[in-house]
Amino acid sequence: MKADIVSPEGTLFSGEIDSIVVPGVNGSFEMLNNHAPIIAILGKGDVRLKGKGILIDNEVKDKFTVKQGEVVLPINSGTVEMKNNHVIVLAE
């Protein structure tokens, strides 16, 4: 599935992933390929991307870490939309 992570600074990530875990306000949840459409508010926590060959641009690489095979981006808040195998995270 395709994922885009956008912040006020610009696009932090755009690419193909296998799954994403986001910090919902009522707890973290994971979205996989063919997930039902959803829009949710995000709280403080980590956005975790899983997949083979996830590439992060050098310009924003310092915002991400790699933990146990996942690419991790800490956020303070945001929203997420999943529709038609495309997830968009608007993060602060």
Contents of the next structure:
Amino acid sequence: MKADIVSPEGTLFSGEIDSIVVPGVNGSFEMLNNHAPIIAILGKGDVRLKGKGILIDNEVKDKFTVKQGEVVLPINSGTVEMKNNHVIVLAE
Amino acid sequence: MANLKDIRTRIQSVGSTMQITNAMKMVSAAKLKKAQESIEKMRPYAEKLTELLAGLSANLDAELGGDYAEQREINKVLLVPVTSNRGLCGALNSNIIKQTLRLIENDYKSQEVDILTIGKKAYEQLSKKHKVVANHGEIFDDLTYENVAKVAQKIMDDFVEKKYDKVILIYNSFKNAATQIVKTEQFLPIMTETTESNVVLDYIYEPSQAEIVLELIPKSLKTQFYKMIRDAWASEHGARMTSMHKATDNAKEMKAELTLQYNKARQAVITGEILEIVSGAEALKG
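The block above covers the form predicted alone; next, return the form predicted together with its partner chain.
Now the complete complex, all chains and molecules, led by this one.
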């Protein structure tokens, strides 16, 4: 599925992933391919991306860390929308 | 006729002024490019947020906006003029100050008006005669979303606590490097727009739809505020670039004029000397 992570300061990530874990306000949850359409509020925590060959732009590389094959982005709050196999994270 | 040495000194000083203004122009041009890029960069975020909010509130019929949309009788108004911290940018800042004063004297004559300035120039001008509660010029030193959001949050809290009944933003909107437009915008309470109902997928909402809307509204307010600051920032550099360009041109013109004057004076001195020599020689012949 396709994922975009955008923040007010720019697009942080855009590309293909296998799954994504987001820190929902009522607890973290993971979304896989063909997840039902959802809009959720995110709290403080980590957004974790899984997949092969995830490429992060050099400009924003220092915001991400790689842990056990996952690409991790800490956020303060945000919103996530998933529809038609396209997930968009609005991160702050 | 001014003497040669005076003119020479003036040519030199005009020349060095020209170098300074030219350097400032270059610096502003580079900064302007950066500022424009960051406006571009925030667009996807702002657009997605607006889209989500519009989609969500379209099929909720309850009065939305929560505390931020509450219309009260206007007794206390907060004006937020945004200027630069530094000068040398043409009429940019004085336009903002003029507009602020106009609002105080005309539109909000009968209300109590507080001012929260962003930028040193507005603070210096307005704090003499009016009640300025705070100045947040420092956000231009490190212009990140986080810093701007803090200021926006403070203003929003004040509104919710009923310290103010209306918040107005006054800033320069960037049109192009030569043109900036003074904009007066109502920040709070939110103007409820009637959104056309669009096709809504059957979403799962986490937590509930209403809660999501309430969560998104402050976010969209902060984004609006951030966008406004970015706009003002780009305007400042655009204006400075244009005015420094003009200053360089003027200096060039002045330098050319002075050089002409210098050459004329030099010519006159030489003519005088030749005249003296020739008449001296004539006298000796006699």
